[in-house]
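Shown next as structure tokens: one chain only, the form predicted alone.
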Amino acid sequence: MATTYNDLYLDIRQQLINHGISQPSLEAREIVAYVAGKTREQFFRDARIYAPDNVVQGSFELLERRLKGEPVAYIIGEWEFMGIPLDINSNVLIPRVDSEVLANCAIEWVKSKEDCRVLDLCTGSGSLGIAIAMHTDVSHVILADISPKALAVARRNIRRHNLSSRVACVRTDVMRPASISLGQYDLIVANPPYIPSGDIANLDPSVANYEPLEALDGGDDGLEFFRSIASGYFHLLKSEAALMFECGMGQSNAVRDILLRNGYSEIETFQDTLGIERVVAGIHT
């Protein structure tokens, strides 16, 4: 029986809903568009056109993988962040809407300055630093991570968006004090691992079984990376420069205290759309 792209999308969406997937509309669209080789715009344009049998079959094959737990971003090798398509694989976390709070705070900070040097720690795919670069005219962004495999993904995303003249990668271990050779910065952003080690096993299987553990595990209390970055990168910040963290639910007060103990001032928190304090920022004075 002939099936339009829209009917195929609705069938897959319904199965995702039945299995409790949190973003069924988005994921169904991504699956069908990927198998059909269409952009999102082409998918909507062709919604009433009949889908070839191989597209129908291929879409349901990918749906089966998704229902077994594999994230769509890893299945199709791409995900959007702040409207920017990014290469994604299992060596990096999948960018999430939660992180747009940090990205927007950073973008507003950069826009308020005449010129900025930005350091994005624990960068993974490079989503934060690349979003900052693409939404501002900042001329220097460094994407830093300990994982060579993550940096390989970040480099692909730099090339994908023609940012090589403004954005570069460096390997660094944020659990060690930063080398002064990294330079001085007006803004450091970090979305570090912040899940307490004991909570990892309780995460959704699509996270715990597929996303890189080293990008999730924040130590016994989930705060190890915050402490290390706040103390070990303080000397890389210029006077009146900012450090901005993304943190997990219920962690903002502890992160605020970490910043205060390490000499930061003017501490601010910023909420996500659910009212969770998702970003904590402090100033180097």
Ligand code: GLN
Given for the second form:
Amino acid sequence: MATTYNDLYLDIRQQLINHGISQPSLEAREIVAYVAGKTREQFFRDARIYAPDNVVQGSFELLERRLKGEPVAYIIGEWEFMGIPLDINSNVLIPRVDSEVLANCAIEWVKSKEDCRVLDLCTGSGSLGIAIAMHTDVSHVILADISPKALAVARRNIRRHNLSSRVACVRTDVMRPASISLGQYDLIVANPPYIPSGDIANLDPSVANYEPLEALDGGDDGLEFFRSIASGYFHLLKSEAALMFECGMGQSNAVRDILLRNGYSEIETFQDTLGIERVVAGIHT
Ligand code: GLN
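Can you return the structure of this protein in the form predicted together with the ligand rather than the form predicted alone?
After this comes the whole thing, all chains and molecules, with the earlier chain placed first.
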């Protein structure tokens, strides 16, 4: 029997549901639209059109890979963050919905100031810094990472969104104190690796087996990057500037202490939609 794009989408979605995958509608749509070579808008527009056999077959082949654990973002080479499509590959973490809390805090901060300079540490694909640049008129955003392969992805995303006049990349190792040649900032954001080393083996296999370990492993207690950034980047913050961290479930009190011990004040935490304290922010007074 002939299959419409919508039938195909529903079939794929049902299989994803049967396998307990958490965003079945989104993933099914991404798989079918990618194989059909359609944008999301074209996919919705063409939902009632019959799908060619090669699209049906191709979609089930990708479904097979997904069900073996490979994340859809790596299969299709793209993922959306804050409504922005980004190039993604296995050298960078897939942007999480969780990180929208930090993105929104940062965007609000930038909008409340005039002409901010922003530094995004452990940037990976560039998702946070690029979201800040696209959702504000900020004139100066630096995306920093230790991984040249991650920076190559971040650079592609800067070009993809025509941000070269406002956003640039730099290679930095945040486990060492920052050189003052990096400049002075009104806002530093970071979503560093924060999974305790001993917990890596317990992550979902589609994370542990596919995503870059160096973007996840936060050392013995998961807090090493927070300590190093809080102390080693303090002197890059202008007076009244903010440092904002994303942290993992149950880490916010420890991160708050790290900020206090390093001389930050006005510490605030922000929750995600599940009520988990996801962002800890402090001010350099
Ligand atoms: N939130 C990510 C996860 O749970 C971890 C991100 C990070 O370590 N920065 O997989």
